[in-house]
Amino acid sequence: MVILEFFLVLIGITALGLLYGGIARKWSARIQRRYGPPFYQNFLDVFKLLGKKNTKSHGVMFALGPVIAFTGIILSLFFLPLGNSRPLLSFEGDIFVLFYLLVIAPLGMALGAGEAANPNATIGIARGLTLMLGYELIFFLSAIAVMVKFNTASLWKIVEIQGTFPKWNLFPFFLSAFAGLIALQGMMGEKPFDLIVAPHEIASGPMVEYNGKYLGLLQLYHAIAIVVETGLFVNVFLGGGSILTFILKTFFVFMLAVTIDNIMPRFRIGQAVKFYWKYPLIISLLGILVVFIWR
């Protein structure tokens, strides 16, 4: 029953990002007033993907890289509270366990995308591991002000403590939620902080060599990490709440990123990074003072 309930809700909280990718590419294309593809594209994206067979590799790093990042945010996954049901690994201090699995994915990807030898693909690797310092800082930063005032590292009991509306830590917390929101943007990937894969730009970066499966492999971890990312944010300021609710406010914020991704040009790296350690550093720290001022 325990293997069941683990399959069943990694099997849910796919297709739950597929189809949020697939609904953002439709908003996307009608903010560029395009037509676009169907909301369910990215299901038959995957599916024809998973079907073909591979016709190259560049080592065992290289077939490596995509399972690796794929059981990251399998193990990220597992940590989260889906509403208002506990996480199936939960302990006290896990939300510093899941900021770790998060970290894993892009390792992953940074070493397998290596072992290619692309120029495009080190540049993104490159660009990818320096903007970590950037946006991995601020979240914790922001979710340190959280943990502080509530003395616990359970991601579980601060969603607990929450409750419903209006007593969101996005209210109290509104300096620490604000720059976790900027943080979370750059660890999904969107504008302005897309220059990891940019694809005008690099060719998809990381991803350029791969295809067939591995690519099937990257998308499907692509559409975990939407729910895993906006679900943390949710966790943390946003209260939670039943599987409806938790769903329907991951949903806004993922759209929310996308709205912006659609409206913004693209930092270079260096301005990316000098961003993030100016602006929102300033403000998740003002947040954590507030927090020990209030106290």
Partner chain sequence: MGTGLKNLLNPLDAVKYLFKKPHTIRLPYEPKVIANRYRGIHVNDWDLCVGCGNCARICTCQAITMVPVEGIEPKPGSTNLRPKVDYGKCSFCGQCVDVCPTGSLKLSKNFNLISTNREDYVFIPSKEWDSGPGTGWESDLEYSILNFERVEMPERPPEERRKDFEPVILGFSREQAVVEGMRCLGCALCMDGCPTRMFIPQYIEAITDGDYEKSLKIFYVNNPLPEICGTVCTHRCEDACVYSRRGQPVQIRYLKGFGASRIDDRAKVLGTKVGTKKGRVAVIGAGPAGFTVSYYLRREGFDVTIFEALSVPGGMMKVGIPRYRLSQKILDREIGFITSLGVEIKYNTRIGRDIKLSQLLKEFDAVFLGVGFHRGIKMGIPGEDGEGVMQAVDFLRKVNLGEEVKIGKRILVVGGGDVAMDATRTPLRLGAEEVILSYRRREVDMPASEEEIKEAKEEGVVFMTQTLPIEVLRDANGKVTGVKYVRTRMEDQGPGRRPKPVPIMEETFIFEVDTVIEAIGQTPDYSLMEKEIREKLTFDKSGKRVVVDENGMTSVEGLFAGGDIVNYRGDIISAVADAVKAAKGIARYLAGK
Second form
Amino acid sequence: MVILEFFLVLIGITALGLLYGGIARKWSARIQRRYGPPFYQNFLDVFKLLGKKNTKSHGVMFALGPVIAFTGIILSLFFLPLGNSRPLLSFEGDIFVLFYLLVIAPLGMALGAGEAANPNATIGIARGLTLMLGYELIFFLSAIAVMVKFNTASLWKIVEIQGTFPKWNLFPFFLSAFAGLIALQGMMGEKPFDLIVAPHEIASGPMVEYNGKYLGLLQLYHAIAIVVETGLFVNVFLGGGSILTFILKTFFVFMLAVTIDNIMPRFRIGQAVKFYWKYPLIISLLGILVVFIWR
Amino acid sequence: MNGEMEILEKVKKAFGEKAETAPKWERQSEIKVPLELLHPLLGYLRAQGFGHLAMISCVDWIEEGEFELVYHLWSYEKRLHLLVKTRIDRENPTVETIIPIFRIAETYERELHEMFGIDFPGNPNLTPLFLEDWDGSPPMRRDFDTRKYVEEKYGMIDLTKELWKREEPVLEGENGED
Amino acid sequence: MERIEHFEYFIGPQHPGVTGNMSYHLWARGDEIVKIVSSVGYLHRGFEKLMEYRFWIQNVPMVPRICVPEPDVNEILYAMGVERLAGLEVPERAQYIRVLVLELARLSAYLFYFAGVAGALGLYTIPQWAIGDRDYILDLFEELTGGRVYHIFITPGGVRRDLPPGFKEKVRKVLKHLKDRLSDYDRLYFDNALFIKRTKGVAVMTKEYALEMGVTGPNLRATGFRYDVRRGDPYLVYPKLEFDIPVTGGGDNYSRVMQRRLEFEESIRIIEQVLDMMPEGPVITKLPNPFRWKIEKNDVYVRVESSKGEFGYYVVSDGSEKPRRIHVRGPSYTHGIQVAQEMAVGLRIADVPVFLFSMDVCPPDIER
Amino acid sequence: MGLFRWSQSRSLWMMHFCTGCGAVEMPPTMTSRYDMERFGIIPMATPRQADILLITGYLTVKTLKRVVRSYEQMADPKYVIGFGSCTINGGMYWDSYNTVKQLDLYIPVDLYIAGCMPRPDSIIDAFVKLREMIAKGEANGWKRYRENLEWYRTNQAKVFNVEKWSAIEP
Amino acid sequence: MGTGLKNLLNPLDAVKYLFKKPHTIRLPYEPKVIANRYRGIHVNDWDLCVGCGNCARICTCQAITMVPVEGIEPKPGSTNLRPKVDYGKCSFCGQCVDVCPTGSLKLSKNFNLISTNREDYVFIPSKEWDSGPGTGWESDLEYSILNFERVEMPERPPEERRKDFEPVILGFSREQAVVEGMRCLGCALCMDGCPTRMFIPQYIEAITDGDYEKSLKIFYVNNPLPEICGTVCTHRCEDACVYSRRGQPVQIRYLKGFGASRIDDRAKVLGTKVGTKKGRVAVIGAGPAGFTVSYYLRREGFDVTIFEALSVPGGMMKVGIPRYRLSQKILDREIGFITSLGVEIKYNTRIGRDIKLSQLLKEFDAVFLGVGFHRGIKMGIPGEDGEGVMQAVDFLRKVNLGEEVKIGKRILVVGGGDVAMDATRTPLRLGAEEVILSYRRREVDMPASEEEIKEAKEEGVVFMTQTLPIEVLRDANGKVTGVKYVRTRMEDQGPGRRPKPVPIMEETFIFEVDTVIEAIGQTPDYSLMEKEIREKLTFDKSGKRVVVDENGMTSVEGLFAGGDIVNYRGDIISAVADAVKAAKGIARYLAGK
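The form predicted in complex with its partner chain, contrasted with the form predicted on its own above:
What follows is the entire complex, opening with the chain shown before.
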């Protein structure tokens, strides 16, 4: 039963993520004064990739990388409450597990891409891991503010305690929320923090050697990651809500990220990390400070 | 025009009769020198403010068995373009590099080396610039026939023969050749 | 020890980070470039050789291919060179039309340039906008010359056709559109905090270095040296037109971009004047028989200000129907090879494409 | 299989390789005025992920080497569009000593677009046609390449001035 | 950050486009308007196209080949070749269009050439392609790179020239000749127009290059009378010239005359060396055909004897063409060179009277008959016979030979050909007050060349077209007082046929003239031959002309013929062409003997 439920969630979330991706492409297209692809384009892409033949494998790790990333993100789904609906696994401290699982995926990619021995991929990984130092810390710090206030490390509880609209954490914790939003931008690899792929610099970075089914898997990973990451933010700061409102909220958060993605150039890696450790760090620390004072 | 004559006069004074100078077009003059005067002249002109080496051209005067090297100098202050020309032997073309005078000459000399087969002793980088796996003679020489080369290498369908033809007269004593 | 510290990688020829079909071989230590070697020749077609095989007039369709984003400078250079050698007079109206074509081409090349730099920076909305707007200029070209990209319009003796009816109004409309859009670009791009942060102070070129290395055009002006071929060695009717030579003078990526941004406005100004001042009259002088046109032995160097710098042709005739030698000086020749090799050392990996795009390196005119 | 083929025809990732001057008409096609992405066609920075290889114009010998290498790195099924007249019969460069004249001697070509250069309208028409061909299973260039590998390799080697040539070894 | 908050928020402005309509043109569903000058795929109007091949030559890419197309008949000035375009090479520059002299080749707005097959890109463009989106880049005379206007030949003013027999035309200067000669595209279509296929483009090239020796050599390949032809030729080549389709043709004739006039001493350039072949050939008639055949045979080494009835050489060139058109100097120069090679001429020797043809056939290895048409045709109207009415050929002969001719003050010339023109202009120079030309068709139908008509008009000849004389009126003394005539109307004979003049008999008019010159045509005089030979000869339907085979030989063995008695054109160049053919035939015939 649990497994069936889980599969339903998995398929639903994947579809949702792909749909988000498609809509995001249309959304960007509009800003760029064009129509863009059909909203179901990402489904087609994934179908195609899964049907393609792989040309060359660079070793076991190369093949395992996407699998690790994919399983990592699936595991994280266990801990993500879809709004008010209770996640499959929930316990005190699950938020730490979720954070940990979110790190697994990029690490898996790093391991796999590292095997490919393409300098572009290597640079991409180096950038990704460096950047992680930035956004993970900020996101964590902003979440800590909430955790400290509610005195819990369970996502589910955070959602439950928050309540509906005017009681969203966004308002009392606006500093932390703001810092979290910036961190989320980096976590999702949207500009100005998309240095991991950066086609003009390192030709799509870690994914440079991936193709066919591996790439399809990575696309699926990415689709789920969108929902998980935005969902995490929604749960912590925007009060979860019913499935429908949860979807609406994640959509909104994601589109905000996409909009910023379209109007910003990307940072240099040094600048990005420096940036994270400057303003967002100060803001998030201030947020924690405020909580302590408030408490 | 006055400034133009002035520099030409100066060149005449400094290098004597061996440097043939002549105004050519508006804001453009030419100086013809023998090879041994080339480097001193370029150095002198550089000191006179001709700091912009636009390019180095080579013209293959195959009938005369010579390459003509043309150094294009431009002075931003005097607003004058100088074509410094020198002739070198086609069989054994060697010119000392001018990198000490104009650093930018490196690539131009590299190209001339590849395209004409001219040697520039002193230039550290004379590796092929454009061509890879090249098997013909230096392509910009007049005696390199690109159409023949293409036909042999790429199997181009040669339409030139059937393209368009007209009768040609057979003149007396010429046996079919026009 | 050395071997571990450095790692090598390539950008190009198949790489979005390079301005066309060329490549750079880079050695990096960490995120810093320690050595860069350019590799060109992916586009070498041997135009100079091919031109020696063709009649004077047959080279007219040939030359635009030398610089793809801004082909008209080649047409004008070839035409100017041949006109000088053959002693042809160009009717005044034709000269105005030529300026119109050249400046429109400059606008389109600059829009391409903005798109390129923005693309390298990851600001993908700008390429979408700029190239979309550039297309309106291409529409104008199609209307005037019959071709979108290769116009083959400026021919020795004048231009091939007169303006079609109602063309001036269409140009004015497009200019107005571009001016309106320029404020959009300003807000999204030129005034964008991140753009400024990414480009300011990166790859600084001093005036002395630029002069020594033969850097020309906007790149030279961006170092603070006020010089423009249109004023310094004037051609066509530029002396009659009023325009400024803007100078930014930082020598970095930012000033190189802003230099073009300022010149963009000047070009619009020039076109507006041309539209007002254009006299009536013929647009082409009668040329001799195309198959039997011989030009006496002579040689000339002609130069114009292209969007990339000084473009020059050295045309040599030997009294036959075909040119003896045509040597093309592309501005990117120095920018893309020697200058890039020296300037890129010390840059961050991420800044290399931005630097190359900001120099407006265009491989076709390096290689011909 | 049908679903895969259909999705293939609607999601064509194009390799971002400006081989010749035709590449200058690609940006307009990709960007807002013509918006190629409407057909699910987007440029890809790496050959591994690309489905279409657009040969945008003439190929010099030096580029051809890279093109063949890139082509072989692409995953099956893959398609080649010869873009511009120069890929068909040499085009303007029919007597150039450094460009190859007939592209399909070296790599299989599924579709040609003539023009110097083709306008975006043509390019989009060609993509639509390629889409149909893929959906019907008519675009079989990649199969041809596999079957006649030796023949292609011989032709390539002739241009590269080597006895034997294979793209895989560097 | 170094920059203000403004710079951080400014970009958000771009979000406004989220709600605006994109400016994308949704191809292929929303078509884009193609500009009127678009340079797309070629279209070619096969009816207009003459297959000159200029498009093929101008093409930088060599994308155009000229290929024969079935169903198109080649004719002078138009071949059966049509351009075939290889779109694997074409670069759509439109130079082929600009250089197309006829304007048949155009570029259409059609640009879609998408195919899986390389062979699909090579085809012959025709008009069908036109049915697409319409034509784009078209040839425009105003901007054409070709020069459709000729250099006018300098002439003496009419008032001055009508007083004497000095040449009307003054000849090109060197500069004029170069400018005019440079117009020639070298497409060689004119060669199809020329009966003897002179190498026109090549000699024009030589003339403009200033290499007159070479041009002279080219002339003499198949025309030993270049300067004569360069002055009075009917220039069919110019009618065939591609420029004539939309402008003025290159003046090939005068260029030839210019080139030939540059070198006085032919022998110095061409040499007087003769070949080693043996054989004796008799040539009857010292006209263009006779001299031509003599020249080529003599060059080969044969012994040639010309029999001429008159006392002067030149035939019709001498006695038919007035001196103001062809000066004696030119005649002497050309003929003098031929005779200087060792051609013997027997003057005042009329065949049939002084010597028999059969005798010649016996004595000589071959006989060439080039007697021409020297007898005028009569109108056959009442009052025609008698003083005051004469044949144009007789009249011109007498004038040219310096004999006294009695003409009145008011002259009527009947006819519309070149002879008629000569017959109108000569009396003017002899002092006639008024010359009227009567022609039964319209002026456009006149067979005379345009410039002759123009010059005649300039000199004051009154043209009375669509008139038909029906009776010559004489007074009691038999003196001509006038000519009664009727008007005609033109009756359409259907497409492709010349309209027929139909006399309107209801009303008659009178020309008040005192002399009538008939110039309605000439006919040969075969009385010189014995009956047996005449019976053996094959004649054509009209009975006027002798039929010859491809060697120029008649049905009588050893008897060759050429000139007016063989061809239908009746001009010098055709006579030369026949003679060249016959000379080759004779040489072959003698070699086989």
